[in-house]
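Shown next as structure tokens: one chain only, the form predicted alone.
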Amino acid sequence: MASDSSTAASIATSGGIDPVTGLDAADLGVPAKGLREPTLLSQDERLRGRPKLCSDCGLCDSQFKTLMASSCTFVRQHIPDIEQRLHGRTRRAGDELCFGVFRSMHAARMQQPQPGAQWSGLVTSLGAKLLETGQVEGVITAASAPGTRFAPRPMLARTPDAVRASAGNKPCLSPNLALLDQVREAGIRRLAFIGTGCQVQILRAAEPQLRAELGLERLDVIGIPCSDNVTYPDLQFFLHQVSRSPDTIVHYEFMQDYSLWMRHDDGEIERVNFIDFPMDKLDGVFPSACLSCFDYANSLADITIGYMGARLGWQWLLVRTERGQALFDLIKPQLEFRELDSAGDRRRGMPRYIHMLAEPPGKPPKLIRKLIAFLQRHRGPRGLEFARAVIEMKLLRNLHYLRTHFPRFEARVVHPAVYQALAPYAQDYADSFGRPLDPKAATSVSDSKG
């Protein structure tokens, strides 16, 4: 881990250039309020004194902390209201219940992949393109903290090269919204924001006030699908549990073939099946906020760029708004496309999954795990059906977690589309848990009896 002093020294001795990211010190965008290396802290250290559900988005570390009570998604979610503001409607039946409101979906990748990117570099290429064409004056994103590969360091990038240098997966809590202070100090009026679902929800909820106070003329929101972020020390612990060489991993991702791919610095790819994860050792690794989030698909962005709904090696794009269409058109000439497809039937296995949530089984023997992994890979959901399955499983798991640990929060943080998306499993849920899936169903029964 790099300390504050060692980071400052390394930059000073390299002519003002960060030796890990290659960025000028001014480009690193160190957050205000003394948050030089917040992402290197443990979960207890980072979240001490915070509310019970906090994803450390950074808003409370900025001058806009007063907006927290009215914009934090863990105080009250605002998704239907914001969807009405963005689209003039809420979600329709079908895929929008899982994926959020969208205009179009695509499977794409950069024709010329960006070196060092997690996939083909589509997200960072789009951010860089916005700066190159002068459409924005700054891009809030996250680079890697010096001395690490995966600890995010929020930065306000002012050059295309700074955005490109931030490429790569950093699946840790990152207080990106703390950089709104720097946006104000720099007098930026045209801004792009790259962030996770909780960050985007809070940004959108506070957007009217932020536009007024910052004088924003333009705000482009590029969303990254997100689930189960952790603190950097907990990520290191996780990698040491699943990899034979955790210190040489340069990229990793939970892939569509039901396995974790870890690419090492010598180019070797190590794969571990999901079913083989040592879940008994991972209890307490994931923050409560991540286990109480219901927006994996980052539904309030202008454009969402991930991979879950595409086949191996491709990225999944959801164009959501008019601004999102403009962003898509900007990067489209640099992309190649393939058809989105869907295979398998997620609903066959969902009753079993619900029962496993209610009564967690023990870890199967190795031969059984190998059989399960084979069946998942060859007969399980694929393409868009894989995305639907993963999102529904996350919704079910997080609803169960919230009801178990924070039952009083449910009415405030679960948006209506969650119950609508999970409605096909209402009877399975009731059979396994002995209670209705949708609390309104219990109210209706009670009212009818009264």
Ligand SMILES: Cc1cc2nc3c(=O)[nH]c(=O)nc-3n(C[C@H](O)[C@H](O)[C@H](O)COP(=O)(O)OP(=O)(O)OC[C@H]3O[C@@H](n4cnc5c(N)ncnc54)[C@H](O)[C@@H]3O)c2cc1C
Contents of the next structure:
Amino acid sequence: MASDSSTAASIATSGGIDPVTGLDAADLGVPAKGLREPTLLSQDERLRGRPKLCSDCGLCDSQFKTLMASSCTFVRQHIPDIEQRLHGRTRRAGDELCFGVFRSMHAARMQQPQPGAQWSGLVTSLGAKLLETGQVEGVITAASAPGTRFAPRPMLARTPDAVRASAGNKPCLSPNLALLDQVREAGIRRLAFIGTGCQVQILRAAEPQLRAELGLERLDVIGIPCSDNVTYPDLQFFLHQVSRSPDTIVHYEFMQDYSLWMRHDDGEIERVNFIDFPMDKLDGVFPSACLSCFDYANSLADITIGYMGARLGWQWLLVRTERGQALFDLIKPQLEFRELDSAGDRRRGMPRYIHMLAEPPGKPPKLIRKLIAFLQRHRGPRGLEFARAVIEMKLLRNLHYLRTHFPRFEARVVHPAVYQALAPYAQDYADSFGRPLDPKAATSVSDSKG
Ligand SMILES: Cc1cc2nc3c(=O)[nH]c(=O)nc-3n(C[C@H](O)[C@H](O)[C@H](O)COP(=O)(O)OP(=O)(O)OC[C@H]3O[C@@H](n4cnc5c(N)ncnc54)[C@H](O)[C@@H]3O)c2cc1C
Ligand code: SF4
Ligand code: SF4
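Taking the form predicted alone as the starting point, write out the structure of the form predicted together with the ligand.
After this comes the whole thing, all chains and molecules, with the earlier chain placed first.
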């Protein structure tokens, strides 16, 4: 395989001329910043002129930019209101606090895995099926930018093959909502959208206006869980820090066994334990928006399709809405299932994690790291408990980040279920940080003192 980073670098330095097609990014009908492929740009270049928190969801590149103030989740989150609209209720106590409202959860995978897919290809198979059966006229998905494997290029797919060709993660910020302009130009009334949690939150917040302005009769939302996304140059930096051969990686995933698996073009799989990541070198790699993100599980989608609540090799599905049920029924005949299960106890390790957030320790010696990785793999949370643990840890980490860097945003950006989900650790949080976890608790204490 050609070196992904060298080809991408050549596009980046060639002013946006794609070496594969010879076309300028602007000729390819994609949202462009200047003449360059937008998803190849650095954080600074992409987010210039944007609010402090922006995940480049694409809305502000479209004619619907005027909806930013009322729809952007980093201006104000609307999760409880949208849940009321979608489900007639907000989250119940228990798993919904972390996972969002759902009707059913499954561990499943395609009976015939799709080549090139991230896992078994459930997401793109479902998108393709919607076009095949004529239920939608277009699917917004993320293909690879020409000449790269991992840089996304949002695409309005009109054929099942085009959706299938977009399989596989492009683990970088992708301005998918910019394609709403193409939806309007093409006169599409029945649309499916595949995207990350921030994109879906913003799409849902803008949905009433979009339905009216685009004349949308149907909108199917297929969500993927998402955390710690990056720009393409930062992704390459990350891969150079963790891999012994970053230029030959063709697929990678943060696995449920607490390690990163990187498959190289010769088929070899390189594994690096999470505990061995050089965190000291990764400062500044993750955009502020992704460190201030509180919807890991993509809770406002009709159906969420990920992997982290299922055992290794299986995918995790959350069916949320009536539409989500119809999507699940559509793809179900092509799936095989296994039971969802849960092992370990995340609550035992969480007080220590909170303490480490408040007072970051140095990196332990190699032998201790080996032992920790072993214990995580064999005694740590597994199955659904792994998903709960990872989501709770990211909620805590992101709350800490927001309070440290953007404290005035907390009241607008953090939804109430975050405090409810983390309530079991309120005392540990107060002990470690010297302040209450839930700001309302602080108010009620001072109210009662007053
Ligand atoms: C940055 C990122 C982080 C993720 N983190 C987790 C996680 O922590 N836990 C978890 O369970 N799942 C996570 N996922 C989702 C997971 O890796 C798989 O994408 C999902 O399980 C679907 O697999 P599949 O084989 O069904 O998808 P495929 O059939 O291979 O299709 C993948 C779909 O994802 C879309 N896509 C790829 N990259 C992007 C992008 N950058 N932005 C928007 N859409 C994109 C493609 O357009 C395609 O439609 C993450 C995905 C991304 C992009
Ligand atoms: S996240 Fe989207 S809506 Fe919000 S500022 Fe960025 S591009 Fe605009
Ligand atoms: S981590 Fe959150 S903000 Fe960043 S791309 Fe994913 S869903 Fe969006």
